[in-house]
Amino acid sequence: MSTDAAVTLSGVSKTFPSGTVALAPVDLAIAPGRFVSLVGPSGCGKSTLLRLIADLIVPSSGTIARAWTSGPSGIGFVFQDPTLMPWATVADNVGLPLRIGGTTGDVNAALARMGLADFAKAYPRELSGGMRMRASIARAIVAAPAMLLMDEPFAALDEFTRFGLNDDLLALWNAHRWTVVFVTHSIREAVFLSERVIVMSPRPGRIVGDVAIQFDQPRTAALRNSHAFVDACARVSGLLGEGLAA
């Protein structure tokens, strides 16, 4: 078990009480500040590994080790779906976990951060698909929490709003060096947002492909057109076919 990591599992599964086995035992250390990517097909396990990161699921077996104070400040967790309360205002939104956590938090400055300064009193009915997105993201981060956790959060966007955010997550990265672990069904997302992509196989899931991702930072969209961008796809890409003809 590494002990300089934000997070370790160390022989982790998990069977769920249907008798699904969504998790084999899976061993995994992430470091302090690194931003890496879950990805691999519907059904591998990919979110459970989120949610037992986060302490919202226990394991059937293994151990996590956390460097943080488990709670509401220890992660920020941003879902497919931006699950805002319809009838709270953006900034009531982005201040729940300050008011559910009694942490302390500068609502404004996460929304300034995300591009919603003009919206705090603005109800989620009148964004944007992907100005809802950003409201969910400034609730995650509004706390500072030690671990950033998405799961497939621009899936349901249109290409042009998910590269933008893209962009933007990239930025806040690289300012705050959050860790973050993204899940993906999207390669080429993965390769340009992370140091790190984690290949799962189908269920039950396991880890078959660990890639480093090297390109500089910032990451500009002209990344998306080079060689050796297609290179880190087609990589991952086959890692990901050999685990499911395995």
Given for the second form:
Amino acid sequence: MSTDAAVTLSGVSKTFPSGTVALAPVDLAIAPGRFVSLVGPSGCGKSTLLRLIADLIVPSSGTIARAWTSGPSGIGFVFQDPTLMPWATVADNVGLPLRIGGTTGDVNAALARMGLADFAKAYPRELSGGMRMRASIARAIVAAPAMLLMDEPFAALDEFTRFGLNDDLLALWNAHRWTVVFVTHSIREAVFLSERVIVMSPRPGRIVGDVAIQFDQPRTAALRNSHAFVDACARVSGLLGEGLAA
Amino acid sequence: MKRLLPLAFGLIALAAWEAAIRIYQVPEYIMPSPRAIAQAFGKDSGDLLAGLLVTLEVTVAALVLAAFTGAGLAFLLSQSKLAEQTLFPYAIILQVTPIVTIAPFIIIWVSNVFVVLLILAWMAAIFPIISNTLLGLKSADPNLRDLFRLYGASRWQTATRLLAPSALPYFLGGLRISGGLALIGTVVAEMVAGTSGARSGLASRLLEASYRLELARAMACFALLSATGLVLYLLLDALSNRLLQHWHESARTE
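Form predicted in complex with the partner chain, following the form predicted on its own:
Next comes the full complex, and the chain you just saw is listed first.
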């Protein structure tokens, strides 16, 4: 495994106090500037793996080497729920990492990039689900973090909103090339977004496949209808099936 | 229209009361008519309002004190599971003990009457604030807690930017209950402490008037205390709506 990876996990496992093995020992290295997806059915440990990388939970065994510093300029996290503070305006929510970390960043630019320029003074409850998620992503990127972790951020959205956000996220990543680890249970979403798809399987959670996705950037919506795209999805799907059968 | 309904009901009830007193010619020392009560109030309104002011001073001081100490204690209890397990049962004891039973001791230990009343009213008012605020502090979104941790927020930043706003709606709910309890506590304390003279509160005056069978005056005191409790509730309700108007579901939007 390379030593210049953004994050390197060596023999990392997680067993919860209840005795549930959420993640069997895993080895994984993610190179900087890459867009990597973790795909698998529920219970496969993909969210646990993401939280381990974020240092929100500690591993039961193994070590994790992280190349970023702690704080907002090191890490951004997007949850499945927008997780906005309901008492604060969109601008205040997006500016939170800057105020906590004492770091500089441009709230207005982050809002503009996520198409929220006109909603800076709005409160979260005045926004649609898709807009709230945009605000959540704007908050995660406002301090330009080295590592962006996303835990099924679009799972609760309808397909139109989801495709729109996929396109925007990809454009954003192409412009900045942060390292992104993206958790999803949608194969199509993972293949469309990522350069590398890690396939996971449950009971116990483990990695059963590692697929390189080599489509040219920037990718466009038309890619979703190409044969190569469908083939790549089929490959990931096949690995998922093998993992479940094993 | 909806706001007028309770008022109309009250007026009809008062008219029925007035009529019943006149028809059955009930003497005033048994049951005064609304008119007699109004007259009693008109005659001594300055005196009664001075009494109300004394009662209000204690009530408001006790409520403010309970708000700050209650929120502060709730915050301390929320910071340590051990502290909560050790001390919360005593907060419950404070709540379930009728303050009348503690009053004799406080009266012996403290010579200043205002302070005696303040302590008793504070004891009556503090529990809903502690228990509601504690609930609110514990209800902060776990994902937001994780986010604050990820960003390396200090304890102070987490307390002021996350915990305090999360607990605010609960705290205000507690405050609305405690407003009424502070008034009840003050009234009970006045009656037990047996204050008298020019600096006595409305409840002491109510008791004095009833001893002298001046029921019209006693009921005027009673009506004034009821109205005060209602106004206090409406003020705290308005405060709550104002502070939460932009974001909390409980706040009414126009």
